[in-house]
Structures are given as C-alpha cells and as structure tokens.
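Starting off, we have a lone chain in the form predicted alone, written out as structure tokens.
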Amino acid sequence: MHRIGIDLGSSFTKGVLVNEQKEIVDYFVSRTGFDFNKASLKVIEHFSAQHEIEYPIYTCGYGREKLTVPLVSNSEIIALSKAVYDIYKKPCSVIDIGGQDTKFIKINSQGQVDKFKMNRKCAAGTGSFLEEIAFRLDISALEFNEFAEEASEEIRINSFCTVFAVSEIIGMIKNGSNMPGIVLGVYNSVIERSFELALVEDFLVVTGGIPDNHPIIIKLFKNKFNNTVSPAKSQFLAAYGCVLLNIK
C-alpha cells in the first residue's frame, strides 16, 4: 500500500507517492488551474495507475479542502517544516518561494515551528515575478539561468511591482543594456524580497519550485548567505510532510 501526500498551491500542484519505509518512490507535478478537484484528481490517478493507494489521501495549501475523496488536510507551514527537519534535523531557516507568496519558517532544535512570515500582497520576490518576466520576454527557465550564467555584472532592478518590473526591463532593453546583467539583478531582487522577511541567522534552506528550475539562485542565495542549501525536488518537501504528519 502507498500513501499520496498532495500539496496543492495556486500555480502548481504537487504529489508524493510514499511506501510503507516512508520513502518517495514517484512524484508528479501539474498546472493547478481553477479547480482544484480536478487537480488533485490528476494526481491521484497518475499513481493509482500502478500503485494501490491508501486512502485519506493527505493534503496541505491553497486547495487543501477541495477534494472529493476521502482527506486529511493540514498546514502547509507545518508540513514544510517537517519535512525539512526529517532532512537535516537540526534547527534551521527555511525560504520557501512559491509562485504567489514567499514564505519564511524559523525551525527550532525539535522540529517545531517557531517562527513564520509571509510576503506581502504582491508577486515581488514570488515565482509569478520571475514566470510574467520570462514569459514578456520569450525566455525559458533554463536560458534564464544560461543568461544569468554568463552576467559580468549585475544591472540592478528598481522596479518591486511586477508590472512596473517588466516595463522598466523593456526600457533598458531599448537603451542597450544586456540580458545576462538584467537577469541577473531580476534573480537578486527576488533574493532581496526574501531576505526583506526576516533575519536569517543560522543554517538557511531554500525551498520551492524557483529553486528547482532555477537552480542559480541557490549560488546566489550563497553570495548574500554562505550557509545555504536546497534539497532536491524542494518543490515537494509540502507534499511529503503531509504524509509524514500521519503515518507511524
């Protein structure tokens, strides 16, 4: 028997396939769109086509209530947290950046959450800022990063508003600056909203879908904050917490 962990948040929908050793043996990742249902159904029956599935099927996030099968729903916040502690078990700051809200968690030495903030009501510093920005511009994930590769220099953004963000970058764009150095300061002003949140002492994880297909910022969260790490697939640890939340 499996058990599904199912984080369902306002851009993506993300889910673990968990076995009986509390170990992920198959993930899957959709567009979350307008109904949340049927998103997490995706889910379901992309692993229940080859596993035998143990239901209450385990939720956290934006959608967490809205499924039609059997549910346990839980806190995104505190899911995340215990995922990450079942990794590195020791007190801990965790970025979270997701694709409407960045998130910051202070974990302490047993694992519970001492600390939490979110962004403000605005996508600077969220996944949608860097996805609008990619998406105005006609660049992929990857060739955001390849450009940010190649930056001798960071030409810096001013613009916090996403709108605004876009406008000011088609401007430097026309007056002749270049790509790597702009995307290079687009990936340090999501660094900067992030570290806005709260002061970040000890040992940082970065976690999130930003850091799973934009691999650079986590070379450039080292450059602000040499003790920083992201695991692989962080876009899932939500998910996985859920499962570990209830099972023994």
Contents of the next structure:
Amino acid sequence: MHRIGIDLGSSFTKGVLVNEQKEIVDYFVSRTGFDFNKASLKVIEHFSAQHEIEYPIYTCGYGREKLTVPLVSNSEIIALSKAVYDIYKKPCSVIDIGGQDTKFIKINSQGQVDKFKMNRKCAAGTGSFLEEIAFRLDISALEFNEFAEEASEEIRINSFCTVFAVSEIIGMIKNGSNMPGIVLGVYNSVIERSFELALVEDFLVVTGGIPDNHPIIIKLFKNKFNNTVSPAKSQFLAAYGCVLLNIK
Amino acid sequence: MEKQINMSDKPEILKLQSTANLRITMDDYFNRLKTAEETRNKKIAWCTSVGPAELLYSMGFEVYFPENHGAMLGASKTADKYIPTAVAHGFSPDICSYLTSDIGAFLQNETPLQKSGFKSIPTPDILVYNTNQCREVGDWFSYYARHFNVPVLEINTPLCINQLSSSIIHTVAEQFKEIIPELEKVATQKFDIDKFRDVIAKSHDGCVLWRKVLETAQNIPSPITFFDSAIHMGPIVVMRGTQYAIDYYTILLAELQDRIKNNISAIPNERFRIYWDGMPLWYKLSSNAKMFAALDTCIVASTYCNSWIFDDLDPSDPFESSALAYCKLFIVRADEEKEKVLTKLLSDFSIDGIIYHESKTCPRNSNNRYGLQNRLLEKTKIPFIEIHGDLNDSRCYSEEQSIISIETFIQQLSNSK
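Can you swap the form predicted alone for the form predicted together with the partner chain?
The next block holds the full complex; its first chain is the one shown before.
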C-alpha cells in the first residue's frame, strides 16, 4: 500500500507517492487553477493508476478543507519542517519561496518549529514577483535563469511593488541597461526580501518551486550566506512532510 | 507523531446571556443621544474614547464618541465602502482607518445609526480630544469642527511616556481645568466640582468592574474571550462615569463569576491561552472567534480591552487623578513601560503565546514595530507570531496567509505542551 501527500499551493499542486519504507517513489505536479478538489483528484488519479493507495490523503496548503476525499490536514509549515529535518537531522533555518508566500522557519534540535514568519501582504520576495516580471518581459524561467548566469554586474531593482518594478525595469531597458544585469537584480531583490524576514543562523535550507525552477537562485543565496543548501525537488517536501507527520 | 488540529469540527461558542442587557444599555445610550439631537434638550459633545468624558458628563453633555462609530463601521463590514470616499477627498489611505471610514461615511451621508432612527450622526455643539492615543484624533475632530463651525478643544498629552513624572501629570491636569471656561460657554450648566467628583467616582467604579470582568479570564478555563470583551467593552468606552456602565458591568460580572463557579468555559475545549496585542480586526471578529474556538484556543487577554481600566481615578483629587489615569494608559507609554505591563499580563493570565496584530493604519496601537516582541520573547520565552492587517480596512488583511500562520502557531504551541 502507498500513501499520498499533497501540497495544494496557490500556483501548483504538488503530490508525492510514499511507500511503506517511507520513501518517495513518484512525484506529480500540476497547476492548481481554481478548482482545488479537481487539482487534488488529478494527483490521486495519477498515482492510483499504478499503485494501490491507502486513505486518508495527507494534505497541506490553501483550500485543503474543500477536498472531497478522506484527508488529514496539516500546517504546511509544520509539514515542510518535518521533511527538512528528516533529511538534515540538525537545527537549521529554512527559506521557502512559493508562488505567493515566502516563509522563514527556524527548526530546533528536536526538529520542531521554534519560530516562523511569512512575507507581508504583498508579492515582493515571492515567486509571483519573478513570474510577473518574466511574463511582462516575455521571458521563460529557463531564459531568466540563463540571463542571470551571464550577468557580470547586478543592476539593483529598488521597487518593492511588482508592478512598479516592471515600470522600473522598462525604464532601465529604455536607458540602455543590459538584461542580464537587470535579471540578476530581480533575483537579488527576492533574496533580500527573504533575508529581511528573520536572522538566518548556522545552516540555511532553501526550498520551494522557485529554487527548483530557477537554480541560479541557490548560487545567489550562497553569495549572501555561504552555508546554504537546497535539496532536489524541494517543492515536494511539504507534501512529503504531511505523510511523515502521520505515519510511524 | 505530531498532534493534529481538526478544523472541520466547528464547536459552538457559548453566548453570554448578558448580551441582551448590553443591547438595551447601548440602545438607551443612543436613544439619549437621539433625543438630544432631535430636541436639543441637552448639548452634545464629541469626545475621544480616552478623552475627558467624565468632565463632559459632569457638565450635562450627552457625549458621542467617533471612535465607537468607527468600530461600528468596521464591525458592520461597511468601512471599505467609505474609506475610498475619504481618500478621494484628500485623506491618505495610510492614516487611521477609523478616521477615513468615519469621514467617508459622513461624506456619503450614511451611518449604521440610521437603523436606530438617526438622520445622520449627532451634531456636535463642541468637540474635545486628547492626543494621548495619537495625533490623528486632532485632525479628525478638527475636520468636523470646521464643518459644523463649532469649537474644538485639545488636551495635549506627551506620547511615549517612560517615567510618569508629577510635572507631566500636573501639566495635563491643568489643561483639564483650562478647557472648563470654554465648555461652560457651550454647556447648559456651570462646572460643579461636586458633580465632577461624583462622575469620577462612578467612572472609577465602572472601571473597577470592567477590570474584574477582564480578570475573570485569569481563570482556567476562561469564561470570556477577547471577542466577547471587544463587544462588551461598549459601555466602558461610551458611558464611563455613568451609573449605566456600573449597572451593566455588575450584571456581566455576575454572569462570568457564575460561569467560573460552574466551570463553564467560553469555548468548549480550552487548550491554549493567547494574548492579543493591538487592535481587533473588526470585520473578522465573528469568523476569528469561530476559528480560534475550533483550534481549542481562547484569547484571554488583550492590550486593547485592558486599555479602558482607569482605576486611578479618585474623587478626592479629580483633576490630578484624571490626568494620572489618562497618562498611565498603555498606548501613551514608552516601550520600556509597555514591556513591564505585558510581562505582568502574560503571567497573570497564564499565556501560552502572543499574537501581535500589526495594524497598517494604527502604528501607535501596533507594538511589534520597535523590537518589543523579540525583547519580550527573550525575557518570558513565550512564543509569538505577527499578523498583518488593519482595524477597519480589510483590504490590508490577507486572510488565507493569516490563517496558515495562526494554525501553524497553535500546532507549534501544541508541540511544546
């Protein structure tokens, strides 16, 4: 029998299939859209096509209360912390950059959440900031990443506001600034917002859809805080943590 | 294995029987104001919520409190309709949303009081404010003074008071005395020190009862929540210094003591006790009450409700004691003093965790802006979270994000219990 963990994110729904040895045997991700139930059922259908599933489903994230399948609901912050501690087994700081949230979590030596903080009520420092700028400039995530790799010098973005940041960038382009430098500035803007959330100490784990899809950001995090890691497929960790929290 | 919190079981919150009396008490208050408005049998003074209400009541005024009106606009979820109107008239969306919603509603000629038969808000004969809360009250009252062409009087209290010196108290007491001649020009009766002493005595007694009401929440489990207190504080705000407030809190206190005697708790299964710092989210009062109850969490104490305890009032020295009471108020104090007050409250109410509400348009009622939250954590080891919102402007509040924070915080507390 296999268990399913689902993290219903604002942009993407992430699912993991976990075997009886508590190992992830499959991953699935799709856009969440407006129908949370449908997004979750898509994950369940994908996994149950090849494996026998044990209910309930273990969930976290937005809109999980609306699902029509038997479920156990979890805080995504607690779930993510569980999965991160399961990997590193030591106290650490976590910065998770998702579609609309950026979270800071401090995990203690027992693997429990000591404190946490989320971004304030705007998109500054979240995945939406990057997405919106990329969309307005008609650049894919891959190209965004490549531009930053090419950059020799950062061109700093001042604006907190996503919309005004685009206006600022358009002004920079008009004045002849180079795209690699601008894109590097955009990434560093996200990183600066993350470090503003709380003091990062000892060991930093960066997770979420943004480091998975924009790997350059991990390198940039390391420039600011050397002892930084980002596990592979880190956007699935909260879903995995949901399962870990509930099985012995 | 982590302890799970099941949000799907929504427990019933036990309603206070006294709520019926509260409604009558508040209706009577507004009826007195309405009679004064319609018949002009009494003069109407507007006063800030922690202004010199006792002085005004002692001189025969009916007293109207715009902040109470602002809270009504928030609780009735209409503030968002009015704020843009005030903004269009030149008020910044970043200033007090009580002010912007109140003035916006006035500009649209709408008020929740119309449901109680008012044509508009009561017309002032005079306005009196105390800057002990913030400077915005001055701008707010001055707007109406210009509009109605009536006098506006100021008690100017220094802010961020650390050492409450006798010179500060004396200066404020003198200002209380200095406004009397101006009040007498408008009032139908002369100032009478004995009447003032009598109102001060009643205010003191009402405040003591209100303190005792709040202190019932020291009991485990608590018979009352912050969400109850935020509603039941109406009489101590608008009828401080009258027998009406004393009568009401005598009834409420008896009910709460009866709950304690019979081990009746405000929420069905109290596991966590929280301190709420900052303003209420008026537009989410009911849904937040249900959410916290579902999380087996009782908000047992708050900076906001505790701010209306003026038990330093003393009829034998009415001016100096009024000045002391209104300068000792939490919001007027420097962070060092605030820390002492909070440390005591956290201990007295057996607090497990603190929620700081950082209110976008009420910086003076947001105590997490200068590092106090971290200093208090270091001192007390009581964990906290910060949520970002506003007292009246719901556009500043991200509900989903806040719910995630609150649920996680309660799980965090559950792991440490």
